[in-house]
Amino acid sequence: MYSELKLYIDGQWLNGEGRKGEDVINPATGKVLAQLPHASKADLDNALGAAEKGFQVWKNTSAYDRAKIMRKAADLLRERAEKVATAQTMEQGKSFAESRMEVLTSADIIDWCAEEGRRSYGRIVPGRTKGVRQIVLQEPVGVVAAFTPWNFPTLTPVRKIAGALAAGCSIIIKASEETPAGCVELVKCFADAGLPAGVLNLVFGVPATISEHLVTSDIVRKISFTGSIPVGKHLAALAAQGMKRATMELGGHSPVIVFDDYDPEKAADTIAAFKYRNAGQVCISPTRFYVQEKGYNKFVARFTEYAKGLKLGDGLEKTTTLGPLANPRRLDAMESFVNDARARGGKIQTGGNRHGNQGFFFEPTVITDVPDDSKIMTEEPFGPVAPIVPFKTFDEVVQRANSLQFGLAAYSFTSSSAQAQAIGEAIQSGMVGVNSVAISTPETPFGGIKESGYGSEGGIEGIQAYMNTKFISQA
């Protein structure tokens, strides 16, 4: 049922004899799935060699040729939701429904990308003389080196992947050596839909060697990551070296702002199920509550309630809504998160413990009286813990909900318009969702501010990270 780990380097998939390589575990069973080979520092420069290429033949492949075979790489992995779907469950423990969500979803980005990739278009400013043609053309930026995490194995690296085709660019991924299986179905499908070789190519390794070896190569123009801070820091000053263009989709810790003129059992139910989503590993997830006084005590009940009431088990298993998270250490981040909210006077209102004598399960955790200094406040979570303070004035619960160095998604319950509007304009974030939390979709840019990065993935703005302007003044 899981897939067959491979590299995949200009056209060619390759396996791990005579490579170096590590064993890839399902987060439910902490069972082996399989092998991972890691590329080799001659698999990096062939990979390189060949995304050199690759970009010359893809840059001068029309779009309208570029779309079709991208369509088609859309279309297999629609065909083959099921399988990439079941693998990457597998390896990243998220329920089946929810994977499958995400393939579909990635086939759409594919989609997307390929019909927005033909638009891509420069134009004409009129000259200030006569006889002046003064053009704008939007050109591909060159070869891409792409990083992606563990949390979404198709998802993540798609985003990269269908922007960097759309543009015109060439692609070095190197996806998550934790939940590689997602990544490879993905390429599967644009190799089998017909890309040339070299435009696409899929490595793995020990990430800091891998990373410093693509991104100070002359070859590459144009980095992609999505991961921590400290990472993120790291590889833009690398970028910065060669004056290379970066996006970094970095961490976040979104407020959720509930007012009193809202239900805040409506609001309750809307954000609890998307807090515990892939078991609050996902970057944009609600991960700091501020209830205003009035709906204070109902929402900490429903919330509670909805909590209480998700099933802890392998994600193959379809009475599972909640999965197991990743890794090891992740129970140990969530162990920590709740002995200082504790430490602190935090109260447990439901969770807080591992779950289980196998996999890496830990119970949906409510807490109640944090104060805003504890860890649980001010540290990314990623995971299924949810702090519920309350919260007196709008003033006041802006400043909170800015106080932090984060900037990539934030959450907000009214059911007046004009705070509404009000609040959208307050709250420093890249996205911010007001009565929804659909702030992720193909067409729309998806990327945060201040630490949690800059740049951005998805819509208009996602293909032309990977494009250079050219303004022509020709008489």
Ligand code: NAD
Given for the second form:
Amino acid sequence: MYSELKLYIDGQWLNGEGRKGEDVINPATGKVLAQLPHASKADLDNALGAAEKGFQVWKNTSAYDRAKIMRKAADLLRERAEKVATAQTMEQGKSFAESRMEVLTSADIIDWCAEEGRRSYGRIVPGRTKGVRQIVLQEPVGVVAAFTPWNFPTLTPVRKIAGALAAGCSIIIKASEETPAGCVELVKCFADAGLPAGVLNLVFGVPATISEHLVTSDIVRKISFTGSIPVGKHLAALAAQGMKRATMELGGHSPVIVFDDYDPEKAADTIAAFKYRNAGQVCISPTRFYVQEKGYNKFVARFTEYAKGLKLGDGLEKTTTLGPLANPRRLDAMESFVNDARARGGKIQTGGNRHGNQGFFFEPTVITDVPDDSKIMTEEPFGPVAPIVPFKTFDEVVQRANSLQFGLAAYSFTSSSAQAQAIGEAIQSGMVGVNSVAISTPETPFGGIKESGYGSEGGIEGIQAYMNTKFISQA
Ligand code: NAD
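If the structure you just shared is the form predicted alone, then what does the corresponding form predicted together with this ligand look like?
Starting with the chain above, the whole complex follows.
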């Protein structure tokens, strides 16, 4: 049921022969699923050469023809959704329903980028002198090097691949070694759709070695990374040495602000379901809950009831609503958050412990009465732990919400349109959901500010990220 794992370089699928490699583990069982081959230095140089050649082919292919191949890849991904989702659940842990939705959304992203790529026009600006034509062109930046993490094995790679291809760039992607199958299956769809050799290349290996080799190569002109802030800063510094364009989609610690004028139970129903998606291992996951005093007790009770009702288990089992964490590092992190909260007087309303004796399961957890300087309120949880605290006034909660160096996503619930507008403007964040959690769609920009990164994926911004603006003044 799991995928055959290979590298994809210059239109060739390459297996482990003579290469180093590593085991891929099923987080629901702790057992080995497959061996993943690592790219050698020679493989990386071949990928760079192939991408350089592929760029010449792809940028000279019309946007119309590029879109046809991309749409075919999207159709293949939809046809293969069950298989891809199964492999993805086996390696990452999320429930099959979530996995399938991720794969179908990935297909939608390819379609949207394919179409929008056809509309990436420049413009003509009237000249000051008669006979002068001022032309603004959008040109693909060139070869892209992209790096993606383990929480969305298909969706995160697709945002980078589809954006780059729609703009006319070629790309080398290093997907997560812990969850490689999602991207292997995605790349297969593009290969089977007839994408020319070298336009898309997939490698795996030791992350720091691969990124250093690719980012410092003169062939690469753009970097796109999704992952943790420390790694993002390291790659941004490497990119800066070559003055290369970079998109950095890093971590967050998203505040949720529930005002007294909104039904606290309705807010709890919406946001609790969103909180435990992918066991909280989502960069835009709601992670700090501030509830205005009047509705606080009702919100905590309803939220806790939701958490208690979740069914932990292997994501491939139909009844499972909460899968395991993706790796043992997250288990250690959850224990450290809970222990720190307990030591500071936090009350565990539910959960707080590992679950079962195989795999990496952690109970859905709700903590109250934690101070603002506790670990869980200041460090990105990236797991199924939810701290809920009360607040009194608008100004106070804005100050608390904006007090961290993160700025990726934020959420608020209010029934006053004046307050909705005020909170949307006051929060320092790349994305704000007001009475809504729909902040990630193919057609809208997705990205953070402050230490959560820079640049956007999705929307027209996500294609512009792979284009240079050129001005031609023609007399
Ligand atoms: P990590 O920082 O070691 O790795 C994060 C990702 O970056 C992994 O996929 C890894 O393979 C990759 N990576 C690591 N070093 C790299 C390098 N030098 N060059 C290129 N890629 C590199 O951390 P982790 O233990 O996997 O996750 C810890 C934290 O990372 C989480 O708590 C969360 O804050 C953050 N994270 C964020 C996202 C996101 O979607 N923004 C995704 C995964 C993890």
